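What follows is a single chain, given as structure tokens, in the form predicted on its own.
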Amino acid sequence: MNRLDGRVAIITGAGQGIGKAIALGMAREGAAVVIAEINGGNAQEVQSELQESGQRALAVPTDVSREESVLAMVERCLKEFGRIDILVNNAGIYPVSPVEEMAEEEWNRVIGTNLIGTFLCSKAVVPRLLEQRWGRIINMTSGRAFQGAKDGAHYAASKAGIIGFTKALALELALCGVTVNAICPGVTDTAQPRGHRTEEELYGMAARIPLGRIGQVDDLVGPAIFLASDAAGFVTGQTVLVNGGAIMW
């Protein structure tokens, strides 16, 4: 039996990278998957890939920083699948600017997508999770929350905020059968770090990681599926670091 049979999962930012890998992994475990992605073309491609494999999927273009877009996405999910069980708040952006040059608009855009988006999506699904007295919310944070990010103060602040939000929401929902946890990836081979580093710099970071390599998107799939499953029913308010030992907490 698949670990997520009969479940419905919303994954934000699932058009590429870590979000796509988690969407594919949860679908393999039996979940119906909503690809909530600002890039409608990418979302449609993931939907087609899943449906061609006989899995249930729905692509919904979504801007997680706008409440009306989030609410519309949740309604589409309910209309298509009739329920919501799992939310993975993965959507995030990471432009690079030193603080002295950072425009307030850029700060607000990063906080709006990464942190406010996590809040808005969680707020939108919580009533359904409480109604069925079962649910899983998984928030993607970053090692930058612990170590800071040169030229990425907005990103580090947003990801640290996600950890605090995760703990607060876990406390609010603990007696209602709903768990809330965070996954904290280390450096992972996706488009995001490639936008800031050369290939040589990216793979050179492996020398500073105890397990001797940088992360791959599939490294995040197992932890996400575990936290979404019945096996993690007694795990809440936690930040699971998946980084090859680069940060030990």
Second form
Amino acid sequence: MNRLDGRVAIITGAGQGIGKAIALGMAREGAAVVIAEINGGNAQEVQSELQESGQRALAVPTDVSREESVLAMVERCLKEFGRIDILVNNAGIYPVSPVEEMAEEEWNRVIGTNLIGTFLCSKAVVPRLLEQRWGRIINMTSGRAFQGAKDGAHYAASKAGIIGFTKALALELALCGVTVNAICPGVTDTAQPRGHRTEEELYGMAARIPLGRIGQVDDLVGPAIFLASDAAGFVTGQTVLVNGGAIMW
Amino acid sequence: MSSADKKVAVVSGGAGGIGAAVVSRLAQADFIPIILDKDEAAGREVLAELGRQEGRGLCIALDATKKSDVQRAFDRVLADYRRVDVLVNLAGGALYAKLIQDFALREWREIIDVNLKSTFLCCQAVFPIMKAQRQGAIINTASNYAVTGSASRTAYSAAKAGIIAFTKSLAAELAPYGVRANVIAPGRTATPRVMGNYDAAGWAAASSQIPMGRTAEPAEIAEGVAFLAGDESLYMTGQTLHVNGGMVMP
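Now that the form predicted on its own has been shown, please provide the structure of the form predicted together with the partner chain.
Now the complete complex, all chains and molecules, led by this one.
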């Protein structure tokens, strides 16, 4: 028996990288997955990949920073699959600029996607989770929440904000069978960090990680499935760090 | 698969309330369970309830605060099973609830020894085994009190916080060999020993303080241990997994 049989999971930013890996992993465990992704082409590809292997999947182009887009996505999920059990708030952006030069527009975009997007998606699914008295919300944070990020103050602030939000929402929903937790990846081998690090820099970081390698997207899948499953029913408000020991919390 | 190919999990304190649940969960995950416990009869009973056959599980009586006892136990495990894939250190307990001025040094040290020193000794004994295997997972046990402290539990809080810092240090030492060390931090858990400290009204009051409105079942702690023991947490080391219904969110 699979651990997520009969569950419906929405994964934001699931068109690539960590989100895609989690979507594939949850589908493998029996969940129907909604690929809520701003890049419609990527979302469609993940949907096709899943459907070709006989799994239930739905691509919904979504901008998590816009409430009407989020509400429409949740509506489509309900129309297609009839329920929502799991939400993974994974969509995020990480542009770089020092605070001195940081445009307000860029600040708004990072907070809007990473933090407000997490709020909007959570708010949109909470009524359904409360109704069925079972639910899982998993928010992706970052080591930058703990250690800051040079030229990424907006990103660090958004990710630390996600941890605070996770704890507060966990308290709000604790008596209702809904858990809220965060996963904190370390440096992960996805397209995104390469935007501002060379390959040498990226792999050079492995030397400073106790387990001797940077993370792969599949490293995040097991922890996400654990937190989404019945096995983690008494785990709430926590941040699970999956980073090879780079930060020990 | 012959039993010689099967993975081995050593559970120190495996005869206790959480221990029995962990032993059962790891057996279900196809580990051969080895119980180390001062209470040999209780350990045998845990194995008997699992229906373990001869050669498929073992209970070794020991005082986990004595280096010679711990070494002898791991020598025996290695002789019989030739490997240790998982070590779970659950031995320990709060023992006394006393304000600091009433704590005798002997009592304070006893709490440090049964919790922190036993963890150190078992980790030290398994280190060369897992290092040689270049594979293994260690799970040590902390508590809410490691983070929050507790009046009348100075020694226990210190021992449990010590276990978290010890585990981080150990994780850094073991990482080059591909061996992981993490902490499980149970919140208030419904074991006979813990429940024995409360009357019914007190237990209900203590449960209602927890955001999820209830205490943990031993099986829920065991699920967290199984996660940290298995391949799904392969990229996690030096971390603490809190299973506490939202009571503490560090």
